[in-house]
Amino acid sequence: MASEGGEDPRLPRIASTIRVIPDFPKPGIMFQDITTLLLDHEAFRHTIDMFVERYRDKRITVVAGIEARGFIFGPPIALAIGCKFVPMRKPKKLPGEVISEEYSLEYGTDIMEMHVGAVQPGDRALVIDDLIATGGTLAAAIRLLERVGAEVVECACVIELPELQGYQRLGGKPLFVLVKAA
């Protein structure tokens, strides 16, 4: 986690900008809202910088961003470390030929898609999203990337809901998070 070897002094600023919205989108959910982080350009820069510093020398060739908020953090990281960005989207959002992976939700299933040919065998992938809860979405992204021959180096999220133990669904893949929600 981000606090290995002592807490980075940027983390309190990042954590303080994440707004918690009770009972959204339904009663009992404490929604972790990163839009307030984006309003604070310093905190947003710190967030991107911390990911870039971690991945700059890991020979990542593709950053796979999960819809929708992985699209916010993924492209600037990809640009900074010099690799491609691949969007992992909900069904019927990508034109052209896609490869898909079904995954379980709390109630039902969903599908994640990416363009055929966007990721090549041997690519070294970083999967990025804003938050890990149950881990189902990240696990589906890992399976999709591995099906096309990529090596998933790590998953990264701004926020983790640790009580849900989503990391257990990642098949042993490392998870890096900046903020653990209370």
The other form holds:
Amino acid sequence: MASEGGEDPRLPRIASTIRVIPDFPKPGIMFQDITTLLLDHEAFRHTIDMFVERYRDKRITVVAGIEARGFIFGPPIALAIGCKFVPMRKPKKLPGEVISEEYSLEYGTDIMEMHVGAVQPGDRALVIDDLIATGGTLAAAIRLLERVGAEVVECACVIELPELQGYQRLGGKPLFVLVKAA
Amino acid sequence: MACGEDKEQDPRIQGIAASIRVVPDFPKKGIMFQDITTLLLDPKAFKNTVDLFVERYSGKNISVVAGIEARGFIFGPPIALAIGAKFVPLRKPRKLPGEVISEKYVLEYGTDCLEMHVGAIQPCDRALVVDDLVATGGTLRAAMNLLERAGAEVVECACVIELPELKGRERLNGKPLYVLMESR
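In place of the form predicted on its own, output the structure of the form predicted in complex with the partner chain.
Below is the whole assembly, all chains and molecules, this chain first.
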């Protein structure tokens, strides 16, 4: 698979650790499995380092990670750059007061929630997930953050499925990915 | 208090405990829910939390950190990265693609299931199990079973919070449990 970001020597290793599982979750889908990346300590470290290097001087005040695989990549980035981590969750998982945003699935809709009070107006946010496909999930996260007055600086994913053109659904917000899956 | 090992509490623990929010009657009436999301909003508290675990497990030859979905995914990976271990997600059913092994466990009403990828763990692996909180211990026990079925040695279970009244500690088949704080 092709790598974004030009010639960074860490990218081939990162890309090579990602496993493709055919016909998951249903026939015809080639699932990009990052769990094998997590089994390669150096590849996992390189992945985090590449995001941290990009964002450490961008005055990011909050990393928002999308449940559940965004919870794996987001916190190490937040810890390294010294900012808050906010989990964006499926319905009824977050205790206390939340705001909700509905988004489209292939069939039907789903809901994403964020805690009230976690993000303030003026926060500069980075949205993290393992992969961008249609962009619907990322778009919902962007809307939640903007509803509370944050500025979404960028969306960042390990993998992009470019054929699905998810980058077009991010309301003009930039997208950064490490690996493009053919 | 950390595990009851030292009588002196590490000075970082007070700040960590203070950052955890208790939400009454969630997910249902009578339950005082220990909400760690407020800890994650405090970069110093979050860093101190991870550091306390990393200090304990560095140099113990831990080769794998297994994190329980979903809040174990928040604490496990930073620990794994810092100590040079692989990270293995233990997930609810049908989330992991490819071949998995499953372990059933008992809930208050009914049962649930935890899954792990075949091939993620080798028989020589020394494992740390991480979750945000231990209540009855059922989930941790299921996690340990999965790791042991794959041939790993579970060195310890580690959580931020323990609810000691629920006696989860006794359900870990003799494996040690390390926590940063108890909540009554």
